[in-house]
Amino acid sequence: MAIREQIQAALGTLPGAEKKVAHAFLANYPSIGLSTIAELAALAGTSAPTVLRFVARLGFESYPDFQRMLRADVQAQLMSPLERARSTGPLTDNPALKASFADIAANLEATAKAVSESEFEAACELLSDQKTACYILGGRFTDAIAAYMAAHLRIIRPNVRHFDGQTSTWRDQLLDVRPGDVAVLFDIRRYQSDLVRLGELLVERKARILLITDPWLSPIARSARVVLPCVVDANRTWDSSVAILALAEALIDRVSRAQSDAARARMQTLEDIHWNNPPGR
């Protein structure tokens, strides 16, 4: 897992004053990190020891060796995809079908893992609320999946919407956008700005976000009510976008589940509308 992935994982077990270390760290990623020990105490409130006993409990042996993997993690989610097909070397002479689906094998593995309960069923609740309305959008290549899980959440509750047109429009779109609704937002490296400006003006309305993202993190982040990070990376030159497409799935199902009697109510109202009124009638 990613630095900035570990920390979200162990939050919950962490004493008080080293809780406060990975708060303050992962407010200000990843600049803090690479910054002095003393730097980062002072932020924090705490002291150099409570720093240097924080990352001993992530496993790493020394402060230099923690920020080197920092710097790995912030070069890895910065890189583009032909840098990535530069790294990923030749073909092996496994087959490539099999390689393929071992790759998104380990990925879904590796989600599940990364995804705890308690923050997929804090998702399913926010999915969930019915008094509110709900917002999806994607970027480049995961609002493909925005729109998949938007068709689906429509038919299950009402108020679903996709952020649709081009990003200028997406602005007044915001204009139905009150207090309380949920907006999910898929983001995964390397991150679109514009995307990340519309999780800013979701949040001076008091939308609450669901982020789905990678482990590096989206900078939507920061003003996320949950943050569901998913495994990209395959060891190839495209990032896999099979564990969040699964994650979607997993959210819709658990969604579909919560609102049994509601659901099938929408879903026996949608039957009758489609066989009551047949194409070209």
Second form
Number of protein chains: 2
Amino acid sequence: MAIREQIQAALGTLPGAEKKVAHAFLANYPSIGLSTIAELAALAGTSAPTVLRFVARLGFESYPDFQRMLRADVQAQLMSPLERARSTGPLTDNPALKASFADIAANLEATAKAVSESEFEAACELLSDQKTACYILGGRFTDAIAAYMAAHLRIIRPNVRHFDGQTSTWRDQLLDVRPGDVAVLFDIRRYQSDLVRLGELLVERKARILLITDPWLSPIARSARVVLPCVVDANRTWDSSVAILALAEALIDRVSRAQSDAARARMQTLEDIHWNNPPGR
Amino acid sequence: MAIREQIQAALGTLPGAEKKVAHAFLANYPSIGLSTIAELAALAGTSAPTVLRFVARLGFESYPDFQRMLRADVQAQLMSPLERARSTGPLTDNPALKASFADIAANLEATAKAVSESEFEAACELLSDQKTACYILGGRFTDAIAAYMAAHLRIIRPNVRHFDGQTSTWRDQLLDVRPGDVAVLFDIRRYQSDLVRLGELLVERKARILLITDPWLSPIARSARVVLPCVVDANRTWDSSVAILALAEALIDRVSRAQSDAARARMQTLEDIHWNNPPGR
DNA sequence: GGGGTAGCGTAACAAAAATTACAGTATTGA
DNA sequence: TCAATACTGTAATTTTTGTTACGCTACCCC
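Next up, can you give the form predicted in complex with the DNA of this protein, since the form predicted on its own came first?
The next block holds the full complex; its first chain is the one shown before.
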């Protein structure tokens, strides 16, 4: 947009023929400027050298130089978030994938129905409580989702820990858990006995448990403060965890939006630090 | 948008060097296409005639002809309704979950369209190749999905390794990579420089790269054998990885179904062992 | 009213871009 | 393993494009 503004600002000081060029350009922004000098001159009803004098007056070294700036301009506009959403529109179709994804979409819908609003809100509240620590862990496959959630939640609030996958070290990690702490457990079908046991231990330590499970409910549900069921059945060799991830993301988003302005500023700062000091160390 | 659509559709049928051109173009759409052949060729790491053959294959008379279409494309997009004023939508605290899931479902649909069938098949073929090792890794957030995929793939076939999150140990792990090995990389927006670097190292070691990225394509796309784009934009604080996970699951399912009976029997045995000797002891 | 200046376009020129020809190199199938 | 085919890059060629030189016209100020 910079170029357009610049031209509009200069409009008053331009000689007649060059003003015609400016008008032609603005009326056909940006495509005509990405074309050749001859075309722009023709559209403006003037000559090539006039176009050249025009861009020179704007301070550009050459016509290609002017076009470079213009391309950058266009790029910036097309890359803005909303344009992007649109430009990702219909592309080629992949029937097999589409069918597969349709099943998953059905899972999402079913999950949305299975999770009651009050439970969802209660879950968000648990996660938003910054006075206590928050422990996150999952089972054989869902541990990855636990890690994903922890990575995000850590940015939003302090005291987030992901119980790492080594079951042997769980006991040690348990020592840090204090009454009132929040524990997020992911546990779906073929409920792992060790995970269930750990749930019991957490309850003993008076942790408040947020359980994310399937509609058949892991045994942990009995002692959980909040239970969110996800539909995982997808007619596949293995269950699908997509709905679980979607729910986790929804929680993350809801919690991050609920933050105070101060907290959001801190979050932004964290992010900036992260990207300004690229990893590699 | 017609042009992007057309290129995505043709991606599978393009020869290697031309595919690199397509990737470079999509990753820098539209500005690079409005520039010169030489620049596009340089960005794609190939030669001018290849670019020319690329546009010829797409059905254009000449490069200027191609640019004319592209300009029209850009013009159409920039001139469309000014819904740009609408900045990041207000947070409706009503049925948060349903609205949220609807967005995600749209992502899934868009992803199904963005992934061409032939590319998907090519990806499955890479993953099914049991003669070589398979390395899986992801970025800051996507590493969790990499772990998830590895956990499943490990059951289906031998020689699956998840590059663990410690960037400092990557170099060591690289030593094991042999020519022809398959590397699955997850890399989405805010492409991590260290991950890109690692991609280059993998290419040097002649690994075949399967890249899962967003529609703007990580720089790694230039040297990847197969590229699968996922729509991640969800009008949230962070991008959504749901489509990525869904795609990963689709790949896993497709590969597991393609196994021979013998292999499937072995798989079943593995699973039985896992559950009959429950961990936790 | 005449010298001077700024604006403009035609046409020659120079630079660059696109295109083609060709030769070397993989890849595929017999 | 060999032949045939497809793919790719280098280099020469042609075309297009941007740029400059120059002369004409209109206007302003002295």
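All values derive from a computational prediction rather than experimental measurement. What we label the rigid core is the largest C-alpha set whose atoms superpose within 1.5 Å from one form to the other. Positions refer to the first chain, counted from 1.
| said: Could you check, with the core superposed, whether the Cα atom of residue 154 shifts 2 Å or more between the two forms? | reply: No, shifts by less than 2 Å.
| query | So with the core overlaid, does the Cα of residue 71 end up 2 Å or more away between the two forms? | reply | It does, since the residue 71 C-alpha is displaced 2 Å or more between the two forms after the core fit.
| query | Is residue 54 among the residues whose Cα moves by 2 Å or more between the two forms after superposition of the rigid core? | reply | Yes, the C-alpha moves 2 Å or more.
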